[in-house]
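Form predicted on its own, single chain, as structure tokens, below.
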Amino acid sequence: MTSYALFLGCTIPARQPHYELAARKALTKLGIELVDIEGATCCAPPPLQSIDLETSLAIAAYNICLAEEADLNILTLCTGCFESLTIANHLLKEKPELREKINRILSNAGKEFRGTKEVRHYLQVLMNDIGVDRLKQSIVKPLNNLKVAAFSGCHLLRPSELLRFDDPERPRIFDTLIEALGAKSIPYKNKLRCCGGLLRGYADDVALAIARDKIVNAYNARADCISTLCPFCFLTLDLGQMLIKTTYKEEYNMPIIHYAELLSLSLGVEPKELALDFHKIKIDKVLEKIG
């Protein structure tokens, strides 16, 4: 059995159980190990980075030297935490200058970065640790008939240089791990554009008519869902659903659920067993054409 120190970050334990839930159920199912690591901290989410770069990989750094003391690699469900985590591993291996800053910052918790580990979204998990022909050996509820609109969000993604995750113009990478559990992952238009979820707060307008537009296209293609990694991009188009039918006065009620949950379901996992009612879109649609 491989292990990995899960980070959960902050959104995840405080709103969204059901995708750590889901994660723990299949992933385990898979023979991967989840150790959780005490006394993590927030990630230091990437627009931290623009504000203040030190303090940000300072913080970052700090979960990264739990998962070196526990002799583990980290798993991150969501994107941002896999970012904010991946850039600051990778900055702090290549510039030994700034490592030593880093580390003095560090000192003052009783901590140093060595530069031993390596972050891991669990979809690399899949692709890599699994593999797509074990994975698909593994599925005993294939999800036929399923059309799926994958969204990855934006932080898996870029930036590509750094993340080293899949092509950021033509990602293939969570469609193949669709594909995998039987489903169709389908093409719909500006399939890649943001979620609008990160202007919440600044221009709550203009990020609900981005949202709606992800809705709206995803809905025209005939989806069945749309299917996320970020657990803020799923805040964003689920709860985004209510405010778009009170604000624009149109229902789309387009079911939205994490890969994790699909994942489960295909491995076997009762609905029962994965606290769905924390959807604000119902999906009992998805769950009766699965069967």
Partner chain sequence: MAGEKPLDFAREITNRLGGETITRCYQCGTCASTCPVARTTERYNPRQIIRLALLGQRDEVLKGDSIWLCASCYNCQERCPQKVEIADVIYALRNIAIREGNIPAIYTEFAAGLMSEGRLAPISKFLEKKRADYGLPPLKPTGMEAVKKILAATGFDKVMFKKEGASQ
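Moving on from the form predicted on its own, kindly provide the form predicted together with the partner chain as a structure.
Just the single chain follows, nothing else.
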């Protein structure tokens, strides 16, 4: 059994237990042990990087130190956490001067970044530790050619120089994992473009216009749902449709479903075991189609 330190971040436990629940059920079923680490904090994502990059690196490094102490690699669900922690991990492993500077800060908290562990997104765990073949063999309820608009979110792919997840212009990993469940990953316009989520709270109108584009493009491609990996993308597109309804007087009813939920369903987890009431846009049509 492969074990990982589960890094939940802030948004998933506080706002999206449906993501956490589905991820825990699916990964456990596939033989991955998830260890909850004491002391973990916010990963220091873009909002904190905007305030102070050095502090953000130190906070990210502090979290990696906890995994180093537990002698475990980190598994992230949230794309934002994946980005913050991966960037810090690679920069500090590869830039000795920066590492020294951050370690001087960390020494105040009794920590030292040693650079002994890896940060993994759970898609990498599925791809590399489990493998597509074994994943396919584990599927008990194929998703019946469900037409899925894959939306990985920006911070799984970019900046590719530091994240090193997939080809940033023609990524395949997420689509491959969707199709492994028996669904179809359909092409749609501007698939890799941002959801606008990080502008919420500063420029809500701009954020909503960008989110609307995403919904419209998936809708025009006749997607049954948009599948997400990031809690911010989920919130922006799911709750966003309520705001689109009031602001633009348009209704799309496009289900937004975390990949972990699709994975759980295909592994035979019953819908009632998942916290589906956390979806603003109901996903009944998708459940019907899966059968």
